[in-house]
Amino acid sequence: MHQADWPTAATALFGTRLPIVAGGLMWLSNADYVAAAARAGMIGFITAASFPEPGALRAEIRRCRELCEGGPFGVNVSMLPKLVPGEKTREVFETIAEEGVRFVETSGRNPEAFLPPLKSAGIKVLHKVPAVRHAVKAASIGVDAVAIVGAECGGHPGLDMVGTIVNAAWAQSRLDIPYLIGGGIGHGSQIAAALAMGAAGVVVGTRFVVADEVWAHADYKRRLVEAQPTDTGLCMQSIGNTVRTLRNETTRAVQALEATQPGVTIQDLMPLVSGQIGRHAYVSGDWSKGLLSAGHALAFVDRLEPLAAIVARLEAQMREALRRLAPFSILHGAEARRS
């Protein structure tokens, strides 16, 4: 367990230096990464969906245990809204609690089946939300945590839109379990504001996809470093399933045709947005298809370089907002006395 430098309920439940999740990436979040996230003091979590066959996942999860040197770690798990037939989620929870893995980030669904078996294990739950309502929702049925993503998040932001800094500071007064905060999260006076909101810490993502640890293509990455905030667009509100992505081909046909046929279907859509074509753009580096999940913190990706390197400016620039907060402690200090 690391000594916390920022010490948050975050840091107290995952036993991290810094109050920082490197949250899930499909296709991305494997050994190597979530390791390289251990060791510079944050916790990260293999995305189990990487991984569709169980002896697959144990491996990675026994390879990442090696790696992390010690450091904690967890299993993402992404399930779909609803229950479908031949859907392997409790497998999948079985393997992890065998595995002796401390932690879990799910998202999706509501996981309150899963709940009692995980917490049987000694298992913590980090449930992330698109809105503070789910939030509230996650916390009334016993979760640990919960992160809630904003509107700037790539992925999926759910459906009510509400931005970043509002679910920061709205969700304190309405949860009673550490939360963090995530969407557009790139830069670390954005975590010391997320932190004096009342968040135990933040969920970063996209701009963790250029570190080094990464194995994406390195075209892939370089085109994140190019890109602004304004290079990302949103498609598949027309069936309840936002997504933000880098624009491309696909984003751009995908719009069209929700934009041109009304009643469109996943079905329909499926041809131009499996998973696959975007595990594709990682390995070979054409980010011009598939749906490729970025958030507005490309404003802040500026190179490719280790997740340490990464994590070391993000610190420096959160202890750089509190001494710009200097003055008003000083100030607050002073009225506080002459009252």
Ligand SMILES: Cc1cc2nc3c(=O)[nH]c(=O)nc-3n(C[C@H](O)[C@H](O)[C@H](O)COP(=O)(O)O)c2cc1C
Contents of the next structure:
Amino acid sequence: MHQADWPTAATALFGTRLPIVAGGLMWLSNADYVAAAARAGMIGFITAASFPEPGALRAEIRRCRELCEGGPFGVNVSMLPKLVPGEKTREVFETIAEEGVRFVETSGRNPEAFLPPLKSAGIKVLHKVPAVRHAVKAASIGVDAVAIVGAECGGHPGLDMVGTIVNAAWAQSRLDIPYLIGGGIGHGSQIAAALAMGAAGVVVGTRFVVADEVWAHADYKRRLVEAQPTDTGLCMQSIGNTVRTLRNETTRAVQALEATQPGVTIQDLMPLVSGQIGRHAYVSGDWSKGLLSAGHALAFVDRLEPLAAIVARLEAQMREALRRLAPFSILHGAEARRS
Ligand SMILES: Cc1cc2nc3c(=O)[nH]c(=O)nc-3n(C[C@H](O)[C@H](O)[C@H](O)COP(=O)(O)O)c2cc1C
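Okay, that was the form predicted alone. Show me the form predicted in complex with this ligand next.
The complete assembly is shown below, putting the previous chain first.
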């Protein structure tokens, strides 16, 4: 357990120094990345789906525990409707419990059926959702905390497409459990603002993909540095599985199919969107093909550097934001004296 420098309900839940969560990154958030997150004062999540071979997830959890040297870490279990047959969610949770993992980040679907065994194993559940209404539902079934990602996020923004700054303030009056805000977060002033609006912290994906500890090819990371928020786009809305990714040949082809073939199915799209194509882009650095999740936080992605350096800059920006607000605390004092 670290001493929290920015104490919130989230730092208390995870035992972290900072109210920043490094969300699961398909193929990319392995033990090296998650341990770097722990060293930087955050909690990160290994993506279970990146380790489908029997025994591989277990081995990665053990490697992560060793690298984290007592720091907190968790496993992300993304439960989106499966693109390929075979439902392994229950086995994944069993492995997580057997390995004594303390935190999970769930996403993609209601985790209610899995909560009793997770709770009896003492595992804390952060459920990630793309809308305040889903967060209210998740709170009612007993998750420990929720993360609400807005329309700007890399990956799956859901169907409602409400923005992060609206979610941040809206959730405050609708939830009585700790909530994190995500989607487009890449500057410390946004984190300070989220805390001011009532969030217990933030969840970050896109901003961290260029970290040295992420194994993806440097050419891919350099593309993220060059790219602007407008170089991301949405596709797969027509099949109810909206995703925000870097624009490339694949997104153009998928959008064309969706526009010209009403009733197109995931099976029709599979040759274009299979996860293995995305993995190949990370290996080769050729970002022209594959659905490569990235969001509007590309605005803040400006260099390749260690995760700790990115986080140090976020923290400096959080402090700077508080300094900008300092004059208003004098106003507050005057008001307090008047009342
Ligand atoms: C490259 C990439 C891969 C992701 N993979 C997953 C995943 O496997 N499971 C999941 O729950 N979220 C995944 N996400 C979403 C992030 O965990 C996080 O919620 C999101 O990135 C926050 O929005 P931001 O990208 O604007 O920071 C991914 C995001 C990115 C950018």
